[in-house]
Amino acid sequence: MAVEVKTKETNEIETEQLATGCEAIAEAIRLADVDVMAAYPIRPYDGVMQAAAKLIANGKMDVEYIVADGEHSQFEIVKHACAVGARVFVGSSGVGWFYAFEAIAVTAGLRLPVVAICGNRALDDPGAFGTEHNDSLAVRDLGWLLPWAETAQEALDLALMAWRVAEDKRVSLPVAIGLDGAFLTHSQHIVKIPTQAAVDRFLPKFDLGDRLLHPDNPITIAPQVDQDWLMEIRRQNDAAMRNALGVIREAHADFKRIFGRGGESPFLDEYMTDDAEVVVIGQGTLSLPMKVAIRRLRKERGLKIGLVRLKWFRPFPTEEVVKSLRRFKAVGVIDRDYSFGSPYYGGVLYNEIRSALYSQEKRPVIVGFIAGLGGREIEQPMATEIFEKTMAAGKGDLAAGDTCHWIGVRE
């Protein structure tokens, strides 16, 4: 439940409120004036639906709130609503996300700008409700844009960005915002809530243009194209994903101008990297214990270490990642996921980073880490071990590149 602790206008733009990541997303739904949202609760994303229902009940939000009979129906509802010109929102988690997979796949193929969240959760079985990123990452090759939030504030901000980017006609692709289950979906932060007027300046009305499904605009959706046209359509979708990089840069610049937030880069958040020789890179809330470790190890041992946090996984910001990481002697890649049987038995992010840097003449030593699966806390001894191993690899004292280390695993 959101508790309003402070209500004041700050530069006539925003108020402050104590909110979880899910509640921050519900505020974004209200501010974006979403037309249709479909609900089928599964934890940990379900907090969004509870917060949205409360806003509706209190007369603060007007949206068509449809309770579906399952996740597949959920995503079908918003797909069709989007096709007729409705701004939409949907979400799920873990195996629920997978139950909707047919609808998720075709939504990207049809280039309908659905905005969703995936409250990241481990995939059953065995049962585990804590954070893992494998649910979101399963759609990485389908045409969905995939940002990850670190805080409730960033969750709200990314949601507003998501509608702006997804609905841009140069992109017109769906977006799924990753929110770490429990660590972000259910933890409270002070969140700055923009005014409606400020959001209206940033986010234009949704307009599908000549792709609108309407009796006055007869078009065909999802035709059978077979081998005759499928390659051309895939190529168009690829162009849209490439366009997304520039559109995100534009949206980030406008967002920063209007709201004064977002950091230097739309794609990367760097922490104490100015003099760093060794850094780690990861996504989502794992940056928080790593920042604590960086401050502690710099103070106690004088280590020159830092963090690079990846904000958008798709489109992968190759240029920005290469420019950033090639400055360092060694890079530890922390995956809160795992890719069974992948090259060198690493995580998904590990292999993406290695691929991005492979053709560079000057590149850092790269070490892979699997940590925090199933929502396991990344405790300070684990964070210390990650930095020690990365520094050892940078000095040539530890095998790197073709070795991935599991952190905090009982033998």
The other form holds:
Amino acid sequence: MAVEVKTKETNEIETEQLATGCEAIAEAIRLADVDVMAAYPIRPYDGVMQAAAKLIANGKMDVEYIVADGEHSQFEIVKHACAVGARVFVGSSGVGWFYAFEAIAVTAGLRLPVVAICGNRALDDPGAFGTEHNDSLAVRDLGWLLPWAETAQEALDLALMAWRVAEDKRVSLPVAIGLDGAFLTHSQHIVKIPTQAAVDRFLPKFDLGDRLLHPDNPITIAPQVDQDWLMEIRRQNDAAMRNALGVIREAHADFKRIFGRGGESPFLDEYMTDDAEVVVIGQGTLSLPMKVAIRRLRKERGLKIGLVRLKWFRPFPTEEVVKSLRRFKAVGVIDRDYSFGSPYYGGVLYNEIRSALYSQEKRPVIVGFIAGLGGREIEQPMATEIFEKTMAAGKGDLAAGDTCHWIGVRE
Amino acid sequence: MTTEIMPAQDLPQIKGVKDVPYDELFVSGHRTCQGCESALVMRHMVKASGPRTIVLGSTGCMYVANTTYYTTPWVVPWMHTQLGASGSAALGTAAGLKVLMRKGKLKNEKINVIAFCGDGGGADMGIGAISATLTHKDYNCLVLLYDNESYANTDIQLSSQTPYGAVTTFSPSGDKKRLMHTRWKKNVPGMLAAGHPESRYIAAGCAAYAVDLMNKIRKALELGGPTFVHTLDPCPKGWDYHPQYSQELGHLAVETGIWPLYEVVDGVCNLTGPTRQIAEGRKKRKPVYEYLKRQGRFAHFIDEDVEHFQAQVDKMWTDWLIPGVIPFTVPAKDVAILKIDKKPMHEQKTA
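Same protein, different form: I have the form predicted on its own, so give me the form predicted in complex with the partner chain.
All chains and molecules follow, beginning with the one already shown.
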């Protein structure tokens, strides 16, 4: 469904500054007038809390900033602050994210619009600090909305969008923004910081309505329902997740009108796909080396290749993904994660894309790639190999079953 | 712009039974066992704190057997929290209320925040979060640990609060091993009081002494900041006795000196109720046998076990820095340096 975009009202930008992905998110926390945030150190997400702490110390924002005793406490603190009507922010990375897992699961079950970031990081052991998406993707089935940012600018924009979508009464689900560790959390980009007035027009005040936990509204939240009601509750969460697709479209259109950016589609970022025969699809910052490769290979070899970047993984924009991908001969899915023992031994996204396209009569050849695990750089020869393999698959060159490739791995 | 929540609560101390508020805020609708003292703790807790209270219940008996959809007994707002999260829940709720009132998003008023947990959720899994919460002195919240000395909700399993030698499903008595459980009960309020000097109120109570317990709850809420109350709750199912004896066992736990009643207010420890009378020499401590023999969980005890138990309790009373509370002894040569008065409490100058 195409989004009807009105002509933009203004381009209200307060400043343009160099900021890392983490610093950009901290600016979003300030602009969203967050009430409670809970911090606990783990690299690389903690850059956000450091940047936010600096803003607090300098009197730039008024927020209850609680340094917790662990990730489980972090997520429980904000969950409960959210229940009494506070706009909240929290985050973690890698194994810290998993330490909070119980709290993460119940936050979605309670339909509390907590906004978190997951500064993507490989899971110990063995210890590795670099990007891998398995931490975020582990919450795939829990009812969290999962967008991924490509640049610091998009990190800020997605954060503002996250509160708006999460707190919308039709959705009321938590959001975890994926930020590639180091590649995005700690690299500097030029970021346009919007004015407070513009943000206030985009982001309404948080109102939990009749779900507010307060002596004036003496409700019981999360009593024992046992087998009597759980299916109905799960079904409601499902409905909320489906509603989120429309709410994201609305928010995207508004965002574009007010701030004048955000791209064509709320869900996909297409790069040089107009005449492309073969594309790759992936999430987060891996699009950046792939975009370089596309420009280079188009110039050097005249290859008709492009990129589709998925911006929201949950809710999965099946309609948009199918509509986009069925135009191509072959699609290479790049995963910065791995699902051990999965069908065709591929990554999570690879399996999702295959599943999304299954119902199509005419569908492209789909090839899976595992690349950049643990923060390994996706270098140009690897990007070339990915395109070469995808193009070969498009021509029917691949043996059946040989559908997922590990790129740049020493064997 | 900054309007802080007033730390003081308008909750005067209850002078006697006739002074107890009439309103019930924990009503019928729960499914707890007959003779459940923990349910009584819940009732006393909200009775003492009044209707402007938010209660957060961590997983355990008082969630699972208590708060069933359509039959919830809670008249005050109530929310579930995870087994080990009572401390974080209290902290998050208090922080949320504080900031929303400061920013004018909520009406500025006194709202009590109480998070409760069982001994499993509080003394075992959640101790870290409770400890952390007690260091956040800017937030007004109370954590109440109701201690029935086992994971009573899941079939009576051993917790760090299970007394020495007691039979649980994780520590049965067998032919080879008469005692599977030989750890001494963790002294939670003592440890929290010793380790969190900025928490203004930490207490140990028992629902068998209802007015004393309600006053402890009120004092905690009145003093403000993060506070902690630990109650010992006889449990007919877990301790194996007839439900009609719950109150009596509560009395016996205190009278035998196994469960001393006390409060630590701004770092000063006051013994309360019969515990004070025992310490002052006005009442004699009953032998622990009186308490142990009444419960099936100690039925396998032989004389030797009872003697060991008695010796441990005696040691708490004779050797510890504060009888039954702070498990430190001071070498004789240091008593003078630390200006410690080793005389019995009724003979000391400052009580």
